[in-house]
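Consider the single chain below, provided in structure tokens and representing the form predicted alone.
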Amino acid sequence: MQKKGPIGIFDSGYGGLTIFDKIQKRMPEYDYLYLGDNARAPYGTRSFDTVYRFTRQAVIKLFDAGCPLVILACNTASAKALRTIQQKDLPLLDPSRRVLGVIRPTVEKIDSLSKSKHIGILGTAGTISSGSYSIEIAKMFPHIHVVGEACPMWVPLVENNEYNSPGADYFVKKHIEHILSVDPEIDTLVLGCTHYPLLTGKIKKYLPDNVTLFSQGEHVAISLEEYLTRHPEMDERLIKNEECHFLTTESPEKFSETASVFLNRNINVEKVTID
């Protein structure tokens, strides 16, 4: 009999907490282990090789902690590392475990949201340069036109608790106006970074009424629930004691303070090293 464990959730920093929050609210009976690699964040401007190496190390850390299933709650890690980990590493590490990302569950919903079939992706430089959204959308919905917009300042605004500041308006307005000028037919904007939901208020301020803003969290949670329904053998390997534990590679105090902004509650955090 295989040992049971929690669902592992990984992000380079805090953004994955927006995914974790939606997953936990939808499936509160499960145990969760969240790992934030805050000491090496952000991942958005790093190379493919570096993001892959860091993400692989984090996945192994969560495997070693007993997680049979790991969710990469990070668009950059999903874009730059997921496929290689799934195809190259899992068969060697443990073929019975699974690593899932956030891009495919997002893409699956795109076609039903857009009437014009013109989509905009707002993301980190790493996610946009990878072309992952365009590639996945082209596979499933080749009729959809996709435009990406890198927003390099948005993650620092969120992580430094400046997302409600007047300075945030400049960077949000700049990128919204630019992507809509590149393709005025866009009627759906995807928040392709898990930090960006905290900027929703600012984004909507500069968004025309005819443009829908799409956030990932709820859809990733639904997709995970459906995945476990389709794979009862994995569901049976997950602990269901409604417990959550949080790990960070940087300061537990800082992580706990910032996480309270994302989760609206206090949490206990443990510092770990991953290499």
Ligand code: DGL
Second form
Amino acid sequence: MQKKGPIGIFDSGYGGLTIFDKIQKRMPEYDYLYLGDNARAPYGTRSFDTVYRFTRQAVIKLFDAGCPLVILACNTASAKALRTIQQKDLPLLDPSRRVLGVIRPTVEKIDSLSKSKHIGILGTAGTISSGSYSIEIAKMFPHIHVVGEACPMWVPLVENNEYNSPGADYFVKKHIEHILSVDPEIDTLVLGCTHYPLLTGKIKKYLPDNVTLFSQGEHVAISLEEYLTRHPEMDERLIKNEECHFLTTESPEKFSETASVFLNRNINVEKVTID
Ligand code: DGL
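Switch from the form predicted alone to the form predicted together with this ligand and print that structure.
The complete assembly is shown below, putting the previous chain first.
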């Protein structure tokens, strides 16, 4: 019998905690192991090769820690590394384990949200330049018109706890106004970066009433629950003791402090190296 393990959740840093929070609230019975590569974050401005190499190392770390299933709770890693890891690395590392991302579950919901069928994606430079959202949406819903907007300052605003500051207003307003000027028919804006839910209050301030903001966490959680229902063989390999552990490649004290902003509770964190 295969050894049981926790669900692994990976992000470049803190952002994936917004996804982890929704997953854990929906499925509290499972064990989780969260890994944030804070020492090398942000990933959003890094090349395809670098994001792939870092993400592959993180997945191997979570596999070594016993996770049968790993969620890339980072849009940038999902956009730039997921496909190669699934197709090239998994067959060699361990074909019985699984690595899933956040873009597909988000895209699956998109058609039902938009009336105008004009959608805007807000993301890191890496996610937007990869074209991953446009490609996935074109495959599933070819009638939907997609515009991407890279918002490179938004992650640093959140990481530095400045997301409620007047400085944040400038950068939020700039990108919201720009994307809506590129396509005024947009009626749905997707938060295509795990950090962005913390900017929701600011973003809504600059949104016209007819534009809806779509946050992916809830849908990633629903999609994971459905996946485990469809795959009882994977579900049986997951520990259900309601335990969560957190790993970071940077300072555990700093991670614990910032994570409390994302999760509204205190956590214990362990430092690891993954290169
Ligand atoms: N969490 C990443 C994402 O969802 C953004 C943070 C980063 O740039 O590392 O795209």
